[in-house]
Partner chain sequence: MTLRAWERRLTPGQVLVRVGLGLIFLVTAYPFVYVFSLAVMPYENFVRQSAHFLPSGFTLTYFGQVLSDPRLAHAFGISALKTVVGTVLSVVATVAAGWALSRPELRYGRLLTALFIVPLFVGGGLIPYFLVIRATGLLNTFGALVVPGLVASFNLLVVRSYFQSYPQAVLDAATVDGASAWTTFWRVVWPTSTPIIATVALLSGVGHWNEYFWPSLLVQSDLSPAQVVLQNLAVGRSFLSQINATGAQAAPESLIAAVAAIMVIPVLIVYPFLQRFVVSGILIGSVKE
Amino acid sequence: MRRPLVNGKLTLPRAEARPRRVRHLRAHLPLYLMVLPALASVLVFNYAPLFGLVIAFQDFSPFRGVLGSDFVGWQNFQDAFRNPFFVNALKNSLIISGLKLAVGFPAAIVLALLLNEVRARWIKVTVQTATILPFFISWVVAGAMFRSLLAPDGAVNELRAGLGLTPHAFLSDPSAFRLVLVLQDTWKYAGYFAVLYLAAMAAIDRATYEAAEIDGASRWQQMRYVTLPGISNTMVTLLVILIGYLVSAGFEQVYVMYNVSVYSTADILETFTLRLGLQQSNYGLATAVGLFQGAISLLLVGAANLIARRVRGQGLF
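In the form predicted on its own, give the structure of the chain above, and only that chain.
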């Protein structure tokens, strides 16, 4: 009997396909059993805690628990949007994250392009190692380093004094604190992202560079017309991911660096949520803010991916 074609492919009747699946399952049963622990850990530690999001819609009390707390609907979200500290934290999160993206994203690309042009291998390895090392330093250690460097009697102010400038309290100045966060974030992550771009550059066919040289292209033209288009997919992928963090300004970094004097420009959604949850025991409101933050991040990633697909015909998913 002739078998039906679906989208040009030969299909099997259900009665024939089912035994084939059973045979496949039996043949690969040990592999499926090996996957089960990892699958179970993802379900337990990644998806099961999502049940706790119901607290965002409750007047939650630890003594009554999730099942015993009163359901209040959208009241926690309305309270959050009316809270002036929430509005200030949202504004600070967007500004700090936007500045980090505007400075850090191109900085990593420029660093990778410069490293790719270095022909002395020992210089390239030395610079690459020095720039990626900050990525492995915890924010606690990085915060202590920058606090020491930027202290009123720190190295930076001593250098300013040597140049005839007056000392400046960078960590207590609300207008300078955001700049400190942006430069610190760029220092920590530029080397890491540069390695990703260098890996993408290594995949570019060398024959393309040879053809460009034969056509008389200079190093700058090779960088512009060969290297940058060759890493464009990596750039778009990382940009879509980073846009999803626009409402997440980096809790660990801000928490170890900020103080009361810079709350007006450094208080972000994560630190606002921490104060609500752990210091004021307002768990419902804190969960509502966290859920709002996650939903906005999801929408940003979806919108950025949609724009990338329409502009380039290729997105992250």
The other form holds:
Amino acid sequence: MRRPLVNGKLTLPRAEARPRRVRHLRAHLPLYLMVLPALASVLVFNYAPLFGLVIAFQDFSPFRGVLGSDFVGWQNFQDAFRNPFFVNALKNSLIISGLKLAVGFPAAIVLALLLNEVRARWIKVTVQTATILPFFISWVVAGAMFRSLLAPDGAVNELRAGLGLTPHAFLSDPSAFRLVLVLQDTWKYAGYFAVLYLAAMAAIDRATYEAAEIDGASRWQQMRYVTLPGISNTMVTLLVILIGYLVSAGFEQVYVMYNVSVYSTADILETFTLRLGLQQSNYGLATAVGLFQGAISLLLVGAANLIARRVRGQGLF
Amino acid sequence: MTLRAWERRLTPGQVLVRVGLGLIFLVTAYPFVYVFSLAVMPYENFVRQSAHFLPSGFTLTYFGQVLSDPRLAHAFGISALKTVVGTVLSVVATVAAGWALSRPELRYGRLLTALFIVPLFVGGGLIPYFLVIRATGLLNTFGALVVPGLVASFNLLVVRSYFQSYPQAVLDAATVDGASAWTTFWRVVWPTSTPIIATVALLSGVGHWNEYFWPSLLVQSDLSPAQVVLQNLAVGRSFLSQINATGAQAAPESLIAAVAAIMVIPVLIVYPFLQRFVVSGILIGSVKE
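Would you mind generating the form predicted in complex with the partner chain now that we have the form predicted on its own?
Then the entire complex follows, led off by the chain already shown.
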């Protein structure tokens, strides 16, 4: 390293004299600078909104800001619970995500089991490729696809016509709309979750299967008593995470697909919050609903994790 | 029994498995087939025939109309720019931070990592997030399309756990050769970490290309990416009638399908890479948990 000349004299290295903290920082400054952009991003876009949650307890006015608005205690929460549209949205969120869990969770396991059992490699590769693809398609495109499939003159109604049934307007029928959401969600995510299960299956020791075969276990019994227990950790992990999402019914999907005629069964907490906050400028109430949703979500994850630990002796955290 | 013979042997169980997978394949792939069918089928045939599960006739009229419409071309351009710029920024920020956080020399590394984990579980929700973005002055700027999603905590944690097993011998060799921390990162670590960089780039790229809700809220129509325009087309909130006024027969389904198909094509092109890297990415993320 070149030493700088000060007043024509060679300066001595002063590192020894400097405090250790400064020396450390000097030596490793690049590492801290590497974290900086990500840190700034997370502080501004993740933590600042957390402090913005204060709005939930305010009669928030955009002109007076977070610091200038009046505090109203739990008023916004009380207003929310008295609002019939909030109660409807909460109910819909729970029903929609409950149905998604009930259909989508086993569907991914069945898909993974089938892929694991099939002997022809080309079938496995083809089906796996096709089933992961929807995961990478935007909800807007998925929405456009399903809207044309389910249109009065779309493929599904043509199929119904071929079977002698009358056309059905699935997307404006409140009782059919949830089913559409559930099936579309399963279509989009089953292949993705199946990848996780297949990875767990690949990690099962081949010797276990050989031992089962020697004991006379059929393919079916091997699946039941070797494969399924082998993926039970992955199942529990995903279940705990998915239970945490029970109050989040899939905002972008619903937002892209729904319309006024199905608000009664499809309006969820996020869509309700959005209309309340950004269209009616009722920021305080909308933030209170968001905070309520986040708190329930955390409670659910915690509870699911606790149950998983009690039942299996091992949770996610 | 050879492997191929074993693969071909059809027990009743194998037949059942194949039938099941065949049905799943049909149901999963059909929406893609249908959207491309609608986009290339002459609209007259769509209206005239009672059943059209597959295209009858072939025309590129609708693709032509969509691509030659200046507003749609502009929207595709915005999407492409958002995807390229957003992905480059995200990848550099994520990989650099992931590397630094994986280094034991970094003091408070655990605390910093925890800072990135917390947002996976708690968030401010829609309204505070919107208000923060408005306060940053990003509203109605191109920055609103690329800056807010700069670092996804999940990706960062995957990168960090990947780098935790980076061979120390390589780093020692670089240090002996007199490489600074910067040089080590850019000249040694970055070029040897293609799998993880590709994973993050593909996830981030697809995310940017597919993003709809926030762009629809944060920028005016002159900065709207194609997903926003497609959604507006599909729910009839836009200039579809004006496209038709340019002389074409009213063919809303065909035009919407053509836009949707164009949105899918880039994903289909990167998909082979995507599948390989993302499957490995998912596994890096889950195994180290």
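In this text, rigid core is short for the largest set of C-alphas that superpose within 1.5 Å between two forms. Positions refer to the first chain, counted from 1. The structure presented is a predicted model; accordingly, all values stated were derived computationally and were not measured.
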query	finding
Residue pair residue 185, residue 237: same rigid group between these two forms	yes
Angle through which the smaller rigid unit swings between these two forms, given in whole degrees	24
